[in-house]
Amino acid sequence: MRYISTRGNAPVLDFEGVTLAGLAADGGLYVPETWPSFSRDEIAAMQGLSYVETAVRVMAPFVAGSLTEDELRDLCTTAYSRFAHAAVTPLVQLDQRHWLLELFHGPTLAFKDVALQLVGLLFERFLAGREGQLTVIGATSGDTGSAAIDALAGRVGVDIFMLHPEGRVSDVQRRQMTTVIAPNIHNIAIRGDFDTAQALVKAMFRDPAFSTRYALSAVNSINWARLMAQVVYYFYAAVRLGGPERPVAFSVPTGNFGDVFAGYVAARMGLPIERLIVATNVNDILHRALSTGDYSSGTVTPTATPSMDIQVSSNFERLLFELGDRSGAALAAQMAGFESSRAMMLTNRQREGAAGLFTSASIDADGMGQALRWAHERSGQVIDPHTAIGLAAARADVGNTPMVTLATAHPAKFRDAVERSTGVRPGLPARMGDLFSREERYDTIDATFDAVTDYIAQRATPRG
């Protein structure tokens, strides 16, 4: 499998190359040169398979040439052995139509674990025998940081620098990052919001002096390997609800567009997905883009769903590339305009193409609270606020197709917001019950390119 950049001016790489590279050299994101596809019989044959075996079937085409199926199986077996539920991503029924796909049974209680536990192992495997140190740089609105740090802590050949917006992640999210005391882990709180942190990461990859001095890689969903691993649970859920004979719809709490783009990939591969609902909070750039074509960045409004407090969704670029006839030159020009003005209109072709699979909804605080209470009172389920955004959007949808809301985080990660709406204060699982007694370690710095690159330069290992 070969991978190309959405902006058309970066080297074509294999799976190992895109995993270690993260962001493309031209500022674009890597996607497969061609999409693999499964027949209805091949999808039907996934019924009854374990999560690991499903993962091997789904991901094997993407890693071809870099890993054998047996090697991929060994990595998946190790990655998912740390999950607290034997099904890895179990389905829970809420009523006659609605289901939750619980993605929070990994070590840091968030859906990011499903991908990052595997990505950490891929880094270690691909770096084995190489000289030098990989410098992994990431930005997090809460969950990516803890999942990446857990996956990479203590791994040989990798240093990780994780930026989070000071005061804009929950106390549980922050402590899951800052209490991991390992020599290769560097937590950075920036005096700014997530969009600023994400822009700083992209700027470091694009800066020739910095990016050539260090062997850089990324763990955000700009890294194809991470997004690839998220495609699996769409197949796993759909075949358990009657796929491919019966289509399924998914509602996805969305910030950076990576999780819902994985659903798009599953549909491109042949999975009969009737609809993907892009569920946003009041930071609704994606809802505006899909409903009116207006992709314009505004000011981030802090909410009880901090992982969705985003005004620039990096992975949306991948969808725009697909909907624009995969023209790297055209997309590069479109994104250059957006990066200079922070505003752009989708083309008619992009809007019409998106409408074939995607719908969207913006859910405010009242709608979120109502969904939290409905899940608890009617179905006995305590969910987190992000999941509640997805559930509110799902319940507003009219139809008979089975509707799966992605449950992206354990409710204990946002216990204050859950308690305000339901009166229930969810507790942490026993395996992390001492989280609030652990030592924290992180540094707070200004949200400027010079401040962040100087900090990293003092601690990272340059190329040999």
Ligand SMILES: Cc1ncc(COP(=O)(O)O)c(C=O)c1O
The other form holds:
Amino acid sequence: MRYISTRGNAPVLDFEGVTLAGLAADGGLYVPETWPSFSRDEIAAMQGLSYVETAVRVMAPFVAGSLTEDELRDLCTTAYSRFAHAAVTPLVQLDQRHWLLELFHGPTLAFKDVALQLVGLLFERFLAGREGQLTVIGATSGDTGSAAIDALAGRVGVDIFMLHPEGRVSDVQRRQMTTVIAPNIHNIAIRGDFDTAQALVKAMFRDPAFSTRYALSAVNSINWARLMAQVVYYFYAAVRLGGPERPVAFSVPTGNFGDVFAGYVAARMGLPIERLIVATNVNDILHRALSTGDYSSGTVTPTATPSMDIQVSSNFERLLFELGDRSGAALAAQMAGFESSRAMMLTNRQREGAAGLFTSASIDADGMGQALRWAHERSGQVIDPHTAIGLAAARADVGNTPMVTLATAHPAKFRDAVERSTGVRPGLPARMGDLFSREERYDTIDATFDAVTDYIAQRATPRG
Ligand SMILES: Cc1ncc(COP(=O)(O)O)c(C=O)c1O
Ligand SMILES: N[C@@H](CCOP(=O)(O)O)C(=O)O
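Beyond the form predicted on its own, can we have the form predicted in complex with this ligand?
Starting with the chain above, the whole complex follows.
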């Protein structure tokens, strides 16, 4: 499989190349040159497969040329052995129409583990026998950081510099990152929001001096390998609910548009998905873009769903590329306009194309609280606030199609917000019982390019 950039002006790479590169050299994001697809019979044959076997079927076309199926199976077996549920991503029924897809049974209690446990192993595999040190730079609103740190702590040949917005992640999220004391882990709190952190990461990739001095890579969903691993659970859930004969709809709590783009990929691969609901909190640039065509980013409002406090959604670029006939040149011009003004209008073609599969909803604090209470009172489920945003949007949808809300985090990561709405204070799993007595280590710096690159330069290893 070969991968091309959404901006049409970067080297074409294989799977190993895109995994190690992260962002494309022209500032675009890598996507497969062609989308693989499955017949209905091939999807039906996934019925009854374990999570690992489903993962191998779904991901094999994407890694072809870089990994054999057996190698992929070995990596998936290791990655998913650390999940606390035998089904890896179990479905839980709430009522006749609604299900939760629990994605938080991995080591750091959020859906990011599903991809990052595998990505950590992919880095190890592709770096084996190479000279030099990989410098991974990432931005997090809380969950990517902890999952990436867990996946990469102590790995030979990789340093990770993770930027989080100071004071804007939950206490559990911060401690999950900052109490991992390994020499290759560097936690940085920046005086700014997540969008600023993400923009700094992209600026480092695009800076010729910095990006040639270090062998940079990414663990955010700008890295194709992240999204690829997230496609799997759409197949796994839909097949369990009767797919491909019975179409399914998904409601996805959305920030950076990575998780829901993985759903789009599943649909492109032939999975009968009737609808993908993009559920945002009041930071609703995506809802505005999908409902009115206006993709313009305002300032970020802090909410009880901090992981979705995002106003510039990286992966939306991948969707715009697909909806615009895959014209790299046209998209490069559209994105350049957005990057200079932080505003753009979708073309009619992009809007109409999106409307075929996506709907959207912006859910405020009341809507989130009601969904938290409904899940608890109706079926005894204590859910996290991000999941509640998805569930509120799912419940507002009319129709009979089975509706799966992605449960993206364990409620204990956001226990204060959960307690405020339900009166229940969810506890951390026993293995994390000492989280609040562990030593924390991180530095706080200004959110400027110079401050961050100076910090990294003092600690990272340049190319040989
Ligand atoms: C708990 C949780 N829910 C939802 C999201 C949004 O997912 P995405 O950024 O892939 O849209 C995030 C962050 O990415 C998250 O951490
Ligand atoms: N909510 C995310 C933000 C980064 O998203 P990513 O999927 O692009 O890594 C987080 O928890 O950090």
